[in-house]
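One chain follows as structure tokens, the form predicted alone.
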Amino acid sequence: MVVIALGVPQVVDQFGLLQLTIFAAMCILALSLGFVWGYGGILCFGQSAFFGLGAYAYAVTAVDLGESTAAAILAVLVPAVFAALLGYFMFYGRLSDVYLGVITLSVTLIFFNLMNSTAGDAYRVGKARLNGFNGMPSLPTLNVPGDPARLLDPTETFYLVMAFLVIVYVGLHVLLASHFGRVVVAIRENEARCELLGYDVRLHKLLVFTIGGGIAGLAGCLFANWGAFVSPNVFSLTMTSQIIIWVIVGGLGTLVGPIIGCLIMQYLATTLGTQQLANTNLIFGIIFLAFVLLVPRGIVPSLRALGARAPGPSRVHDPA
């Protein structure tokens, strides 16, 4: 990732250039998503809606401070502190996994729905109309910390993205190898076991979920960005289930899979979005059948498990 960030401005348009920003903000999500649920456990169908707070939060606070840097800021903490609580009463609460996938779902659609009923001029937070379904365009980009008449151009942009996309994969790498990290993956294979052993299920179930939050917060914030635009349609159930479809496609249990799913998905809808071969969301969805009937472990894990059978060389034992 780190060649790809200093050797792709090199070679590509900036219209390249601009598509793999989006990619790279993408990623961030999709990590988001793969960390939740192929580390926790927790099949959350809600990371859109923290992925909309985020594009929301940036949105409203650059509109309304005329610069970044507090935007950016917020654009994290917002969706965080919103599943930390949301995470608390769920996981507290005792909910089953079915139930958990119900309320995230249906957060989702009330964030959708909520959103696209303040297109008045009455609905704006300070100076910041939110305009219902029409969106807010025109949005303030990413500046310079301290100097908001400093804006990133579209190389500096990529070069951002591409360095929180490696920060993000690093450090959830990091956090995995520690102990409360090996104690997420026990849970998720044996949470009565865990519990057995002392450890707070609870607790660390919530910290994930709301890491999970934060993480796909600061993809919504990169997405405004990229366009200059955020609308109700972050919140949609078109994009909550692309982020799982990268999931499955990429692999559970894994943080490369989910970057090599979105990758994969997202040349795929962009090519089929701008050829109009045939519909984006009908060819989304014949591919994932394909993978919950055929691949279910998805590409990595599938591409490991080849690895791991194929013949290696033959070992010489010392018959003394």
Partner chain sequence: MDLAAVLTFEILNGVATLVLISVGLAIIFGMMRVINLAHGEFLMLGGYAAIVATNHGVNIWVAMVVVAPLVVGVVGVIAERLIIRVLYGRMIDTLLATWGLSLFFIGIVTTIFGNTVAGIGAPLGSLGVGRYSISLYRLVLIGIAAAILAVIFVALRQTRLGLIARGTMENPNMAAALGVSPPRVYATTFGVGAALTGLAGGLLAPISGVLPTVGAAYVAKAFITVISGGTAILAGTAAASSLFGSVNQLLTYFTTPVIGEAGLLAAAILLLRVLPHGITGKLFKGSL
Contents of the next structure:
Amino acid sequence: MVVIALGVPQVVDQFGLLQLTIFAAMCILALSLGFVWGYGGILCFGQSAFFGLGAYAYAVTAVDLGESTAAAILAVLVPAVFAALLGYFMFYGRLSDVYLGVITLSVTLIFFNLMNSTAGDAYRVGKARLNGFNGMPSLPTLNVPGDPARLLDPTETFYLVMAFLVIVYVGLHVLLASHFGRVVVAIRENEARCELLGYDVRLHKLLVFTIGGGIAGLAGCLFANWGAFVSPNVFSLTMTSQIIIWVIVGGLGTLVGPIIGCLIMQYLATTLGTQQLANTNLIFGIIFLAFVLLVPRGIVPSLRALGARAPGPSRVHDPA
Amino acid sequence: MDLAAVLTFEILNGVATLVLISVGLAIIFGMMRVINLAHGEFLMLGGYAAIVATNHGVNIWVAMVVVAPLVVGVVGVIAERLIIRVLYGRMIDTLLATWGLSLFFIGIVTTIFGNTVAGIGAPLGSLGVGRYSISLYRLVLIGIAAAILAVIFVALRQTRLGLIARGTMENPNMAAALGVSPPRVYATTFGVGAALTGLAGGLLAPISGVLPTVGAAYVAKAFITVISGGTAILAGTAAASSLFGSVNQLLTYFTTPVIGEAGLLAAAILLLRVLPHGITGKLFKGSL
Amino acid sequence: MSDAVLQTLGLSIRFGGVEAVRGVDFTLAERELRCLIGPNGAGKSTLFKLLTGQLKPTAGRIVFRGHDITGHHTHAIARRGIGIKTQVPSLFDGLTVREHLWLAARRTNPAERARAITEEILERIGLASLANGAVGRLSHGLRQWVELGTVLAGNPELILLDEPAAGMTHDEVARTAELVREINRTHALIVVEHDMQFVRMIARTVTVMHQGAVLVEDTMDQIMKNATVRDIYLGKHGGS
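Go ahead and give the structure of the form predicted in complex with the partner chain, now that the form predicted alone is out.
Now the complete complex, all chains and molecules, led by this one.
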């Protein structure tokens, strides 16, 4: 992965590089849900809420300060804190899986409605106008920390996003291999047994949810920086559906799966978008249905089961 | 005095809207334990059905009250037969499948009608209350919402079909042993829930207009209402609608619609922290 | 009663109109091995759920080593040192046997020590050859052993065993009894069991529960002679 990352800018043109940069940012977003849902067993349908919060936190802070370092840090912190708060109510209130899905989905849709209605001069944070459904254009992009005048060029941005992707991917593997990570997987397998062994299920879930929120926020920051633009669409049903589809297509319980799912669907969305052959929602809806009904385990676990020639229970932790 | 009257009207209106958009979902969820994420799109389809029918010369009331529920009811039965039925008992897969269905509907409608707002004018006029004026149509909506709740109550309590439905939800195996066919009951329940949702979509079309993605604006509120309501379909929907409708409208009136929306969500999350099983989770166990 | 490991005072729980556990006063001494018997529905498993915090009592108190743990969370009670093997083995089906033991051992031990404990328990319960297999594919009898081993790996001060011999062959039952006696050298235990042969192998004091309440508490021999106990097992006392 690292070799590819270093070599890519030499072989693709500017457009291709920008394309790959956004793909990589989205892969980080896919990983966040792959972790929360696939390993933590937390049915989060509102991952885009944290993604969007990260994007907006970056946008507002960058506009106000004219410098991106604090903005990038806040883009991770704000969604993480929000996730912790929301998670506290959900996990300590002992809401069941399905309720969790609905609440998280509702949260992101309410954010969507909220942000859409912030048009007008009244809605501003410092210098930053939120602009409602028109979004916030011409955002300051990432600069070298401490030097607002020195902005990153597209190649540097690509390297940075790839570096974050590798860090998140490796970091999640390390985390899952740790004591904490093993307990998280055990909780997914059997909550009651974990409690009887003395592990605080609520706290573990809360931490997973918070970490996932922070990672999604990072992806949001990179997204806002990529287009120098953010609009309420980061909270839209389409956005949150996409993240779910990536994970469903790629497969739960792996980290490679969501990345593969994300790449396939992003490629498809880009192609459909340029060719205007059919409505993207229509195609995504059909793929979504097809996977739930026909390949419920997703691509990666299904291929592995095929490779192992044994349809046993899903692998819980795999270093691949 | 006038202000009080208008404020009461606004609150009742908010409550009625919540009842309308969530009652179909409450029936499907409460009776079948199926969370239908395409619920917003059922509302959207109801709206389009009413608008298209009206534009083709059908009387607007017929379009809203007959055509919209009929169309969406049929769509619901087809969806139940083709998709939901395959996944019974797999709650999360059902949830995901209906999500796919929702995208599918958005895609189809966008392809046919384009991504623009369609609308019809609201019938009736307005009524003067002192210095204020209120829409007569909205007043009628409050009545319709109350009527829907009353009809469902009577249907569940007094009719054979209602008894069969309640029995099947309580214990499918026992109902089957008594000669009731659970698949038929489920299909009917889903169809009725969808039809009620279509009716709501039709009735709200003149007020809010319709576009392919309008479902997203409703679905969150509908789910929050149903979940916070808890197990009792009618009492829960009515209670949660009243609570959230009041919070939403009061905040909207005194601040902005944005705060109103946020307040609704915050109220729901706080409520579920205190009562994880919703308002009627423990209090009204076994009631409707 | 300072030497009591566990004490319940008037412990009761009511489900709707049914009082599944009624005013149970129960005391377990240090290193004691107590068998809990009674017909189905006597409230034995419910009592275990109350002791482990899976259910909250409607009345009464639970005192463990001088600490009132009534109404505490399940994980907090487990942290105080109560471990349970549930009636239907509660396991992580996707994890291996080794991972089960490690998870239990690792909560209270550093990584190195947890690994050592894991290997030691694997030997002790005789599952070393199956250590890396997913637990979901094991037979019921083997699952019983895995759960027992998992509880042991956590080294709780008080161990509750709910029907540890169920679904085992005659030889396995004997081995389980042997293991229980061995555990009892260092730990206090409460064992719920229907298999009277098994109870005879391990028991000194037996508590008989009936319709949610403690009926009688005595030595195994006295219990076997008790006419009331015989009657309730044959269903003459109605209710069960």
